[in-house]
Every structure is written in structure tokens, then in C-alpha cells.
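The data below hold one chain only, encoded as C-alpha cells and taken in the form predicted on its own.
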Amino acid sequence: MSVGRETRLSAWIERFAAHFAEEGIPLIGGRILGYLLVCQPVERTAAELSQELEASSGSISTNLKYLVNVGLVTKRTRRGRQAAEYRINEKAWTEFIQRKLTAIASVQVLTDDGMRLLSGDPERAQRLKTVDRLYGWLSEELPALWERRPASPK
């Protein structure tokens, strides 16, 4: 790849990491995810990730453990090779999004419970009602959207 493309990819990996940091994935974990989504070959050792991402081996190790535990990255060892290799678990993204959709539905259950508790006090319930309507709408609309998603990779 050209140097210009690599520079743009590095910037994209940073944007990717920053996005997922807002969703609770550590910044270096997001960098690992972004890198593993676009690197060639598709598998990398922890040492290679440390070098490519200019991050300490400890930080890479900690974040790889986290990403493997949540299922977004897989770890593979091979006979005759000391270092484990890591790659993106493409199938896990569906589960990742499903957990987020489930979390949205659970907020709607909470707001609905709160609305019942405040049923005789419309002034206090107004802010909660706004949130309840939004999450109620999402809980109704997202399942149909989810059913139309593209098939997962095999």
C-alpha cells in the first residue's frame, strides 16, 4: 500500500478507536479492533500489534484479553509457533449489536416502571415521559430493522 493510504488508514483507526471509546471500549482496544479490521494478513501477534500501534506490550496484552473475553477478537495458537495470533471475530459483531439492542429495550422497561410510579404526578413524570416515548419507539421499531439485517459471515 502507498504511504498516503497507510497514513489515512492510521487516521481512520484513530477515529474508529475514539468512537468505540465513547461506547466503553478502552482507546487502545479500539485501536486494536480498527487495525485488525484492515490489516493484511488478517492475523497478528501481540508483539506485531504493539509495534504497529506503537503501544506498550502490557497495554496490548490487557486489551487483547478484554477483546477476546467479549468475543470481538479470537486467539489462535499453532504448533511450532510460540506466539498466539489474534484476528477479528466477524461473527461476533452481530452479537455485539444485539446486546446493545437488548440494552435499549431494558431502558424502556425501566422508564415504563418509572412512569407507573409517577402516574399521579404528571409534572414530575414529564421528563421521564420524554425518555420513555423515545425508548418505547426504539423498542418497537428496532426489532423489524434488525430482522432485515444482512446475513452474518459464514
Contents of the next structure:
Protein chains: 2
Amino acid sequence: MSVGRETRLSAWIERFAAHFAEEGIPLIGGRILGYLLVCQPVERTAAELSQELEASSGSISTNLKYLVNVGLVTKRTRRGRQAAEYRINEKAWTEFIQRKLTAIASVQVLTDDGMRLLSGDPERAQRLKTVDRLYGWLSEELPALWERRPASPK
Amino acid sequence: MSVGRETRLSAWIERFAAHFAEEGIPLIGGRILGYLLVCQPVERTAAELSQELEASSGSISTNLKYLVNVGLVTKRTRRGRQAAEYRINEKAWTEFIQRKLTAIASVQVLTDDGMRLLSGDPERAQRLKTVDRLYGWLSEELPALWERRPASPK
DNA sequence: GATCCCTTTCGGTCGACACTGAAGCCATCG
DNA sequence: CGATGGCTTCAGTGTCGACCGAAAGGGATC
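Please show me the structure of the same protein in the form predicted in complex with a further copy of the same chain, now that we have looked at it in the form predicted on its own.
Following is the full complex, with the preceding chain placed first.
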């Protein structure tokens, strides 16, 4: 007997959430992300999310606030409706990833400062120099690579 | 009255450790890394690190084990000396960063699986498709970029 | 303006993890 | 072979943050 699509999807959502949990995003936040990526229709209220994901209203509220804040989810209110609707903002994923890349390269600022402190003692600076060169290269190349990113089709 | 170089260096080490603490590396682990990058001489025993960084022997031991495990620090034992000596392994930083890059791109596996689950329903798959394309591009380009990395001079 | 319903806020609980310090372990040396 | 000295292991402590559920807050409708 085969498993239904929706069942598989919720397993997928769980994997999805688990991945981002390792990156520091709360489990429930990851579940919201995964769910909003594949749900039909695309918009959901906080109450619906709470029920679907079996999470408390408080947790949903906190995590939605966070996700809206980083831009991955957009909130939409409509006249005549009390409940706000939330949906994925696919476009924001580019900035989300960009932040990760720049975070990696940002170590260069540190190694650079360190090199300055050790100026005048090249022998001692040698270890740092190796690391600094790597990060220096990254902070050149990563932004450059990012510029070459293909525009997403309409 | 100016501040001594060593004082500034320990402030730098603290900033260094703080940065990596945000990435999930224990504070003391980060301090060890920063310290071993700039100390003179380059090798230190666990006891010395414990004293210099004012951390318990237990914490030093645990964190050294971790750092040796990920390759960023190498342990060296010498005949006739009980105390092992630890030093930075600059070379390992390449793999350290590479792991971070591949971790980012690895989301593509997830989005890909999701796309498969939604095959046959292009409308519903649209949101995921946008994200999947981005990660697809990344998992092409990041490894390619990495290959072009300049070899570190001897 | 009163009621209803949805959301947000807030105190409280639970689990995870960094860190400590003491006890155990093992190699070195007398 | 015993003593010394340093590293590792382990139980215990404290902190931090995710999560829950109840109460407060604020629109929308009557």
C-alpha cells in the first residue's frame, strides 16, 4: 500500500525544517517555511498554520514575526478580514543566501585587523597570512560570483 | 598612554572567538584558534592554553579534541615529553571553508526532492521551483569557483 | 458600544549545551 | 616499581533559548 502525496510532503517538510534547524532556525520556523513553499492555496493564516503544523499559537506568532522580519515570508492584511495571510516570498531567498555568503567572507575583516597588529613581525604573522589570503580571495570572488547570478524568469 | 601589543592581541582574540561563537563554535574553542594563530612560539601545550586563556583544563581538552577532529589544529607528541603540543594547521582552513560552502549548496538536494514530489502539478511547484533554481545554480557555481582557488605559496 | 475572533504578548517549563573541577588514567622519570 | 605530572573523562552546575498555553490586545461585525 502506497503512501499519499500529502503524507510524503509532510515528511519532506520535516526534513526541510531539520536542515535549517542545524543552521540555527527554530524547528517551527523551518516547518512554516517548508509548508508555505508547497501548500495549496499559497496563503495561510496563523491559525491555519498552528493547526496544520500542530504548534502553539504563540510559537507560530513568534516564528512568523521572525520570518517576516528576515523577509522570507510576507504578511498581507485585507480589508474586512481580521486574519492576516502569510505567504512565501520566493524573491527574498536571494538575499537570504547572499547574507550567508557575505557572512563567510566577513572573516576577512578580522584577519585583516590581525595582520595589522602583527605588522613588523612577518615571521609571527605567517600563520595568519595564510588564512587572510584565503578570506581575501573569498571576499573578492564571492560578491563577483553573486553578480553573475541569473535573473529569475518572470 | 598607549596599550601594549599583547593586550590588543588578546582583545583581537576575543573578537575572533566571538565571531565563531555566532557560527556555533564554543567560545573557548574560538579563543584557542585565535590564540594559536598569533602566539609565539607556535606550539602550545594544553596546560599553557589553560593558563593563557583562563579556562579549565576540561574545557581546553574538550575543545582541543574538537579542533583536532575538524583538522584546524594538529596535535604533536614527542618522545621523552609527556605534554603534547598543539599548533594551528593553516592548510585545513580551505576544507573548513569548503564545508561551509557545500553546506549552503546542499539545500539543493532538498528542493530537488520536493520538486519530484510535486511533479505533475507545475502550478503548485512554482514557489519551490524559484528556490530550486537558485540552489541549483549555486551547486554548479560554488564548487567550480572553489576549483579556481589560488594555491597557497609555500 | 458590545461581542466575537484572531493575534500577540508573557510567565513558566523543559531540554540542550558550554563550562567547571575533581577523579581517574597513562606515560615518564627517579 | 613507585612517584610525579599532565591529559582526559565525567558528573554537576548554570545559562540560554525554544516551546507552550493562558491572558491581554485590537480589529471587525452586529
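Positions refer to the first chain, counted from 1. Quick caveat, the model's predicted, so the values are computed rather than measured. Basically, rigid core = biggest C-alpha set you can superpose within 1.5 Å across the two forms.
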Discussion item. I want to check residue 137: does it shift between the two forms by 2 Å or more at the Cα, with the core superposed?
Written reply: yes
Item to complete: Once the core is aligned, please say if the CA of residue 146 is shifted by at least 2 angstroms between the two forms.
Response: yes
Discussion item. Once you overlay the rigid core, does the Cα of residue 57 travel 2 Å or further between the two forms?
Written reply: no
Discussion item. Looking at residue 128, what is the CA displacement between the two forms after core superposition, in angstrom?
Written reply: 6.8
